[in-house]
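The chain below stands alone and is given in structure tokens; this is the form predicted on its own.
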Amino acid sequence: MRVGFIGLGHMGGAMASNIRAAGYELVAYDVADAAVEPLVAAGATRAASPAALAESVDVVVTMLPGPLQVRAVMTGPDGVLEHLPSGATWIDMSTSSPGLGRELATTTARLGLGQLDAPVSGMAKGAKAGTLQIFVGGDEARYLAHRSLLETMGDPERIFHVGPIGAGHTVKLLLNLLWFDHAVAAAEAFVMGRLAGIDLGVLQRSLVASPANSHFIEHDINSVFEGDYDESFAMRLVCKDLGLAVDMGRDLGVPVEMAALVEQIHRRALATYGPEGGEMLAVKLLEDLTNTPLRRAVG
């Protein structure tokens, strides 16, 4: 099997690299050429393009920012779906839209290719170590035939196969939104506590112990408590998963009222630190509106 990927950015750098170190012939672009070239090092194969790239392959893989950029590399004369050859697949791993998934299905089974979605979880350290949660969209066969795959770049366990084309952008979305509710209330919640004389490791335990436990209470809200935000995700992107999740609970006539105040939330803090300001810094925001550094005691 011969395996294209196109964007090798935190994520699909580490995540090409896998696929090439378990043995699959790796094709790759990026239009940033110094992404390709430790791919290249490693025994890869520079593409002059998307469309050239897909030529070569058996498999294309996609990990980009989101659908605008999904839709201008996969559609079009120049674009990749016009280019594989009949019975090859194309699995989209960024985390896009379900709707353009579904409609580019339409394309994909006129050209007899195959599709999957199957969007990622686990952050870019996940992306390194091959310990990815990965959530497949599409037919079953085809999962089934591409998972060894799959299993590349992430956890065995952790690859779910949860329904047809846009399954898999569908629960990466609702992952996300709830993650980012998550950072929200944990953020209110930490400051308060330090506010009202909690020590936070104390405050930590105990949330951890109770019912209101999450992972993001547990583990994630660690590095903030170091003056990390993870930078490795940066807040454009958290805003645009965001407004998708939004755009998907309205398209489902859901009144997603929380959803759309995280977002803005998110917003606001993407407005204050930047579009590549890291994805916890709705946290942050909080901290420097109540001048409430959340940070532990040393020693």
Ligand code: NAD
Given for the second form:
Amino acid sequence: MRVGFIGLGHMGGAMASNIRAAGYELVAYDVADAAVEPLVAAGATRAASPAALAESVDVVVTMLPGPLQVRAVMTGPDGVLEHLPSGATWIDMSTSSPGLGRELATTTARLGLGQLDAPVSGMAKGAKAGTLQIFVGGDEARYLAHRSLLETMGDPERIFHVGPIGAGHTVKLLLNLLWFDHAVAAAEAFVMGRLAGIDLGVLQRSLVASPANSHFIEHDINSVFEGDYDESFAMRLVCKDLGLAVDMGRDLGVPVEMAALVEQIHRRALATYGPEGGEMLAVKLLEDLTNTPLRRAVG
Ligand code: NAD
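Having looked at the form predicted on its own, could you now put up the form predicted together with ligand NAD?
Full complex below, order starting with the chain above.
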């Protein structure tokens, strides 16, 4: 199976490198030439354009910032879809829009192509380690035919087929929405605890042992305690994900008042700290507003 990979940023660079390390022939493309270099050094072929890449592969994986870039790369006369050989498969691993996935499914069906959405969770460190969680939407037989490729990037125990085209994107957007809800809620609890004179370690241990525990409180906040807000997931992408989740609420006719507020808090963090700032900067917003840094030695 010859694999094309488009979008070699924080996540895609490491994911493509794991595909290559597993022995697949790899053709790579990114608008940023420098992003392709490490893969060429590992034996991959550089493609001159998305269309040229498409002509020479059986599978195309995209790991692009979001729906705008996915549409630009995949559609139109110079897009990937019009240049893939019939029978080939497109796997979109970006966090993107379920609606766009379903819209493009009419084009892939017309062209005799397969399509899966397979967005991931697990941060840049999970991409490097090849232990990502993957949520797959699309035809089950097509998913099973590509499972061994997905296993080069993800933890086999946590690769789930979750429904038809668009379902992977839907689950991923809901996951991110809840995680960022938790981050904002945890910021309020920890800033108040600190101002009330509770030791941060004592507070964390107490909450972890309680029904109010969350993955954020147990694990992710440790990086905030060390002053690291995780720049490997940029705030511009966080705001894109939260915007897509709010769009989904609108499309489904569900009032998502908390999601809208959490999106606005993250947009304020983006305006304050910039688009490349780290994903947990909503916590810093409250730390800065109240002059209450959340710092403690984590061991
Ligand atoms: P990134 O911005 O680091 O990488 C995106 C890459 O796509 C860049 O190398 C960029 O040059 C390239 N690109 C942009 N437009 C392009 C185009 N038109 N043609 C070709 N290449 C193009 O983003 P990332 O952090 O790697 O995230 C990628 C996707 O994965 C996003 O959808 C993000 O939401 C999702 N995601 C990120 C993380 C994380 O922790 N960073 C975790 C899970 C999911």
